Amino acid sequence: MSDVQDKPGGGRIEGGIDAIVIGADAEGLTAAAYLGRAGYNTILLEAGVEIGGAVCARELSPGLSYVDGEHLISILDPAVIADLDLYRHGVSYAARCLDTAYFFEDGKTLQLGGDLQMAAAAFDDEEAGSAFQKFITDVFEAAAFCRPGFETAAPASDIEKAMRAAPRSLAARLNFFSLAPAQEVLDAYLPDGCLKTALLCEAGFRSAAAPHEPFSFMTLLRRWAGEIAGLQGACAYPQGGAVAVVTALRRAAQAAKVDIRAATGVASILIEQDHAAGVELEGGGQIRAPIIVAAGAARRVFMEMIGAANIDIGFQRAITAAQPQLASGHLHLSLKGVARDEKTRGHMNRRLVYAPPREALRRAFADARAGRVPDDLMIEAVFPDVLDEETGGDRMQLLSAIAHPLPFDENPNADRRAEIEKTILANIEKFAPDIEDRIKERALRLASDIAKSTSALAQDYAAPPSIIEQVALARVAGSAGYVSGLYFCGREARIGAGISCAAGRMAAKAALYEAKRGGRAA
């Protein structure tokens, strides 16, 4: 139980907390509820009327909702999974291997089985075949040997001392794959053709490093360290969304005993004799606890909540020194009946991929860093209703796509987001023709909206930097400014793009262990 007295000049002082978390998006319950299952008394506190962060149902028309955020999963940690039994929680898949059908420029398409390893039986051509064998046999093992470097943003040292253990022939492809681009390492591996073009989108999607620059293979050997149910580099679609896994997320977090506040947003947090003591809330009033676990951006955790004049200088620039040029763009679609083209129908089960030719996609990052919106887009779409059996019905349908690169905007006006969504359409096209005379509802969703509905800021929402430049920012911000007591799993020490929960795991034993280690009894 809390202790509540009254503070002196207003306002209440809550006590009797051993741990406050804020932030409730899925890595912020992430580390609540591993905190509450250690028997911790822990209270999560969210400053939105919304639990689960961008990831949340929205209303597109009366009885048509789609999942704001996500709609796939491809690196949710298992390991959270188990610990928290999420399965119990109510996370399933309506589709846990998901096939991938490509569409091309030149009106080709290829199919990848959602098992990549067994993917090259499928292939007509022999030597293509056994060329992606190799490919996908060699960048899984690496993939499966820097998973845990993915998950914990291991020290600089240990990474070197794991090379250092590792065969002599992985540790040179793990050079290789850590430091070129990804258009050198296709190019090493596969044949020209339909396969690599499709692989050289994968590796730009989502990601600030445009395919043809250093390092930015690793975008692709990051998602493919993930797993689901088992399956390495497999993508699933949860059954009702993404947003499920944030509800059996809740969940997990209630069944831990984790008081969850909504619309409780914090002002400053507490620090004194350089270790975290507790929250000033923005409507006044402190809780008082010796941990603190937070879930938000660097920025506005460091920079606002605590102040520059208790944050070491080079921490600072740390956190700050990025200023994004790219994001990602969520168009959300309701369509009159069903699709009237064989082309979309024979793929409505699968992830639909369109992935422009590789001068169009160097072209598309150039005008998009430049502030341009560009003719071709990287565009990744599910049809919702069709994957998920219990929502999905005759007549009328979802399509939710995410398309890529656009140029970062702090908040555009009504021209640039009509651009913008006119482009998005105009490439969806290219594998569902004539889809605009059948949408009955539109939603555009670009950064500065999600940043609207998180109280957070457009920039929390643009695309990451390259993997190894997340890699150190998360080495960084996993410090949490040696701040004791403090502990952070927001934005900055995430790897990878989408729903992990492996930085809200890592804060959460991170505290565990220091609390256990300073003689704290649950």
The other form holds:
Amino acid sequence: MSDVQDKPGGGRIEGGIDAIVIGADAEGLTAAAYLGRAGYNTILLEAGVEIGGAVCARELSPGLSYVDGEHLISILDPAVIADLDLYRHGVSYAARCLDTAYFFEDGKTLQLGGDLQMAAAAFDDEEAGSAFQKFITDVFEAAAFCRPGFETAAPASDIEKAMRAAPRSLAARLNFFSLAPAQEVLDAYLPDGCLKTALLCEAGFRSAAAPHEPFSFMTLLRRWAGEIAGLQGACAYPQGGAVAVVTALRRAAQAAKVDIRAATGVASILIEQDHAAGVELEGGGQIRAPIIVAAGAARRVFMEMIGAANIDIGFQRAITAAQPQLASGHLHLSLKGVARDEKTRGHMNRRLVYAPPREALRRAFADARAGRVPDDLMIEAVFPDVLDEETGGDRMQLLSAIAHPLPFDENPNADRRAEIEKTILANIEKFAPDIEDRIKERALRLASDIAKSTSALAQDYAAPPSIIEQVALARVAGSAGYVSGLYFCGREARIGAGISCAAGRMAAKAALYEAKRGGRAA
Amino acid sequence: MIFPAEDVIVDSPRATPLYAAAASASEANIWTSVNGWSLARVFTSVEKEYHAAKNSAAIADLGALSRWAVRGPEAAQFLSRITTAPAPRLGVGESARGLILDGDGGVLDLAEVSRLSDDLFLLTTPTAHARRLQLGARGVDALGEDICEAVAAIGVFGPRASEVLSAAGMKMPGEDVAASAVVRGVETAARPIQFGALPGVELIFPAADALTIWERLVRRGKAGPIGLDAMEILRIESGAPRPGVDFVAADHPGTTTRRTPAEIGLPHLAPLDRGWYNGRRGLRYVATRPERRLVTLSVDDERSMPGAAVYAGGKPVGRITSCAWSPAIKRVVAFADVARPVGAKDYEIAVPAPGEGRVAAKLYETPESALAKAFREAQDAVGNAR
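So that was the form predicted on its own. Now I'd like the form predicted together with the partner chain, please.
Entire complex below, previous chain first.
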């Protein structure tokens, strides 16, 4: 129980709290659940009215809802699932190991099984199959080795140490994979053809680093370091969509007796003698606690809640230096009619990816960086109500697509939105002809739209930079400006696109370790 | 304020606004460059200039130092972020010394802050920090303007400094506060400074009027110019470490010798209880365990030279960073960077001589080291009381 006193000048001072978590997105919920489970009296504060951050269900047309923010999961931290017992709290997979169907400009298609290690066996071309098998074996080994580094930004000395301890051939490969452009790695392993184009597309998807640029292969390595239900590199569609993961995290936090307060914005973080001492609320009043975990964007947490005059210049520079240029766009379509026959539904029961040719991809990144909407976009689409039959409507079908790369626009006008929507639809038409005739409702969700609904900044939802840059930034941001008692698991502390929860887990673990060592908890 | 190390390579150093006056006064015609500006090392003779500064008054061209005017409602907060000087606590006309630190508490430079009005400050540093000031101003309502090119600066040192100023037509309202006056129609600001133990005044005025003020001080005030070599003796006697010579800035490319305030003998300029400043959090972790120490030694041998090994208990513990023959104590006074755990009082210095080639050296208390000692004792007393 918390102690409440009147605060001079109005408001209340709430004490007797062990930890405060700011921001109720997946990472914030994870951190709060970990702290709560450790027996800490924890309060989770969310400025908006919705719990879950960007990931939430929105109605597109009566009876048909889409999940905003994310539609698949691929890098969800297995340790979080196990520690917080998320299966017991409602996480289950409607499609555990999604196959992917790639579509190409020349009309060819390629199907890759969800279990990538087994996928090579299905290749008709023996040469391509064996090349792919070697590629997957090498990359999966490297990805598994790198996994701890993706969960938390390990110090450079630890990474060097781990590299030295690795077998020589693996160390050389890691060096190649971490520095080289995706294009170069794929050229070294695979013969020209559809498979290479498909994987090139995967390497650039949802990243600000184009596949022909240095360090870009790490994007794929990061994705394939994740595992779903023990299957490395797999993609899954949870029962109820990605929002079900957030719901399960919320249940886990509630089960751990975390006090979740929505519509409670934090105005500032109180720092006394270099220690985090609590928060000042937007509506007046203070909550005092020796542990603060912040899951918001670094700019907001450090520049607004703490203030530029109280953080080190180098730290400020690191968290404010990046200016986003690229973003992904989400388009949700409600389509007239429902496919009933098993064959069609079988085709729709996959992750559908349109992979533009190599040159078009290079041009697309250049155009998007120059502020133009590219003609060719990478598209990842799913039919959620086919993957999860429980959510399907009787008369309409939902298609959720993510398009990349788009120019980052803080406040796009109607013309720009119309242009983006038209281009995404044109690219979807390449693998789903005449889809436009079936569209009943549509919802275009750009970074600025998602930011508005979560009271965040549009740049918080821009495409993340290369993995190397993310690791460097996470290392700085994770230090939380050396404010003792403050832990950070916001966007800048995360590595890779998608729901991960690893940053929240690591922030909570660090807080618990420090509290145990220093005994600073109330 | 101390000059930084002389430039290693500069093709064509720029002329300070006082260059013409200095050139005409320079009999020795020995020049160097600092921060890319030409400065005279010697005007007449080092000894003569030294004694003039010690016993009478001497004027120096301070145009090679970096100067910024900082304006805005949050100028004080900005400066207390950039430097360790307690800018918000300064009254109008007051000055304070400080350091510029990096995020880990490593010393980047020395700094001096003067409050000229409620929201106008003057920041003086040995080397330029434009990028750092630009970064530090983000999110703070303050604007810094580099005024190096626009102003000239003369330092008047010595016991007769105030007399010289009076004769030139400027009266200081007090020993510790800055003032402004019109000297021969030139708007001139004066602020008290200390060059080591020597009291002095710095005059700052528009660059275009540099020669007018210099002439006025020389003719009316009867003050002679002092070059860098004589100032170097005064600096070492006073115990003020020189950036780039006695310590290397923590952000210097390729440096592995990061030094904390305590390690360069200036812990009193960055107290941990002074409120927040850049690098304080990092400093908190390293301040209590300095690994090196910059000490001043007196050596009874003129052959001592920078770079010479320093021994304690027969083992090498460091090296001399700078030294000069002090006419005041008739010995060589040297800065030595030594390993902290030794804690010895008696050292030996390697000299180019037959045999062992070592001479005895003793710790020498300077005004600056006395301040540091008093600060450490006060800190220990507070620590014991707790």
